[in-house]
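Encoded as structure tokens, the following chain is the form predicted on its own, with no partner shown.
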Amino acid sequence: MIKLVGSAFYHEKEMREKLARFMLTTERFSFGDECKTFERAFAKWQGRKYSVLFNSGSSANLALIQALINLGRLKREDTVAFSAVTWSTNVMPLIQLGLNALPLDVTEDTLNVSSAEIQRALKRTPVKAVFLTNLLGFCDDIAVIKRVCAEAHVMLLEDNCESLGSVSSGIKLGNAGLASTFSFFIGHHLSTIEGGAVCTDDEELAVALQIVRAHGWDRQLDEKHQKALRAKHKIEPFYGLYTFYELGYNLRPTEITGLLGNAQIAYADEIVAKREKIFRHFAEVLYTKNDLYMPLRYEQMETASAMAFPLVCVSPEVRARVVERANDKVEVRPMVAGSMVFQPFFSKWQKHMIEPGMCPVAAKVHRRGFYLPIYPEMTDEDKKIIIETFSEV
């Protein structure tokens, strides 16, 4: 069977050997120079001033929302709109931290939120921020979304955990808004086993993220910011390492995360190129020569760095037949986590935000959608089997 994830790492044998040598020789496993080096390297690769590393992409989402609350840029009871088709921990921090989470529907032909949907939401609800998910390597009209949010003075945040390296309208996804989150979980573009990051050009936010990441204290700040914080609060040197300035968590990565990140980022461009090539190969057949699936639009993508290959069937019955056909041949799964509106946690904690029949396209994706594997090590035989399995018979 062709699995959803081809390997734990790109160039897996090399990575395992590096990890083994590191485990045998390092004197430090907790956050240190490897993590700091990867933060700088990833910020440079992404084209952002700052990158703050975390122990997961989910933690990155949580830390970003907490940091914005700590800074006073978000307040309890503010409404934050989010993409209805996403992963649970894009939404959960909004609920956990006392915000109202407003689902935004996606479009049928891109599976992503459009500027028109955001504009509709802004007309009916006072929205403080939009937490946009760039789903599976794609987006809708990201340049217009950026402009709409700027003109409405709404913070644009991107969950870019699935779209590392994608480009649309000259914008590298993850660089459209105030900040963006990334995941380095196995199966994503870069694997550090577990890991994530927030990227931003905002220095104040980057400092706040470092504080949130480590209990709310200042130990991981540079000397300039550390001194300023201690002076502001009149902290005696004896208590400097044991003073907690803001609400925080322990979301720190280990040096293993940093080591693997530093090794994998050397291949980032190669990984993106291979994922895009496979996506376009599948798209030429499965999106244009079948009546089983709704056609998806991707001409807006200058680079389509697909984490997986999405398919939305013309009916739930067709999906059932196609998925059954794939048994023992190709591993498939629902479209990320489907519509958050249908998830039990959301109806329990955000019942007041749910309206009858809301997000109808997300509902369609939930009932009819699934995705197929894409990974750089995929062989020609793997691709042949996938195309034959999911082509119309």
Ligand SMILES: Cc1ncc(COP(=O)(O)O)c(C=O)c1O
Contents of the next structure:
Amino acid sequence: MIKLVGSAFYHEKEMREKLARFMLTTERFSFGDECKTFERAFAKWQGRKYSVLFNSGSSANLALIQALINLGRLKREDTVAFSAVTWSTNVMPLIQLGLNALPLDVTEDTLNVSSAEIQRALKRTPVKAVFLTNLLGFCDDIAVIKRVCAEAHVMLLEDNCESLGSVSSGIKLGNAGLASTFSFFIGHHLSTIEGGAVCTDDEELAVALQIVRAHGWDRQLDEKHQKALRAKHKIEPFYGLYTFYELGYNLRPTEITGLLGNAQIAYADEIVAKREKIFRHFAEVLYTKNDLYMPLRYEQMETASAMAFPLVCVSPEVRARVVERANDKVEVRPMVAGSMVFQPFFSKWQKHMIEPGMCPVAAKVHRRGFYLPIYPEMTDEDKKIIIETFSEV
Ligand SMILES: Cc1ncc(COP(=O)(O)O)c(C=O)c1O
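Mind sharing the form predicted together with the ligand? What's above is the form predicted on its own.
Entire complex below, previous chain first.
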């Protein structure tokens, strides 16, 4: 059986040995130098000024929305649009923090939201921000999306948990908007077991994220920002360590996250290149020489750093047949979480945002789509089995 996730880490043995040595010798397990080093290395690799590390991609999403609320850049009852095909904890923070979550439909041949869809939404609804998911290593017309959002003064946020390293129109995904989020969960491009990050070039936002990450206090800020905050609020020294400035959580990663991140990032380019190569190999066979699946468009991707390989069948019946045939050969799963409009939590909390028949393409993806494994250490034999299993049914 070819599993969705091949191993916990790229270069598994080396990572386990590093981890074992670290556990036996470190004097510090809680957030410290390993985490800070990884933050700097990740920001540099991504090409952003700041990277703030969290204990998961979900926490990164929650912290980003909370930080924007703390800064007054989002207000309760504001509408934030998001990609209808995404993961639950992309949209849940919007709901949890009192915003209206407007689902945007995806485009049939890219599985991602296009600038045309955003423009349609902006004409009908006063949208404050777009929280775009770059689904499974793909995007639509990201350069135009960037321009449309900038011209309309709409904040563009990217959930890049599935697309680390992808490039389109010269833009490394995650660098199109104000901020972007990443997941380092097992099976994602870089694995730190659990982990996540927010990247941004905005200093004020980076500071706000550090406050949100740890209890709402200032202890994780550098001296300059700590001093400024204490002076602004006239905090007496006795209370310096126990003053809580903003609404926060405890979403800190441990040094294990930092250690593994530092070890994995050395291989980031290699991981991206291998994922891309497998993606293009599968795509050439399964998107073109096949009547079972809708062809997906990927010429807009200079680098398609796929987390997994998406397929949308020509009908729900074909999906049932294909999935049945894959049964004990290749592990498959729905397209991320399908359409959020169909998830029970969404209709429970956002009924007022649902219109009959909305997001028809996402509905199609929900009923006909699935994804199959891509991981960098996949063997040629595994690739052969996958192609054979999904080419002919
Ligand atoms: C688009 C997207 N956002 C957020 C997450 C959450 O990341 P994590 O599992 O690290 O909490 C995922 C997880 O797979 C995801 O696919």
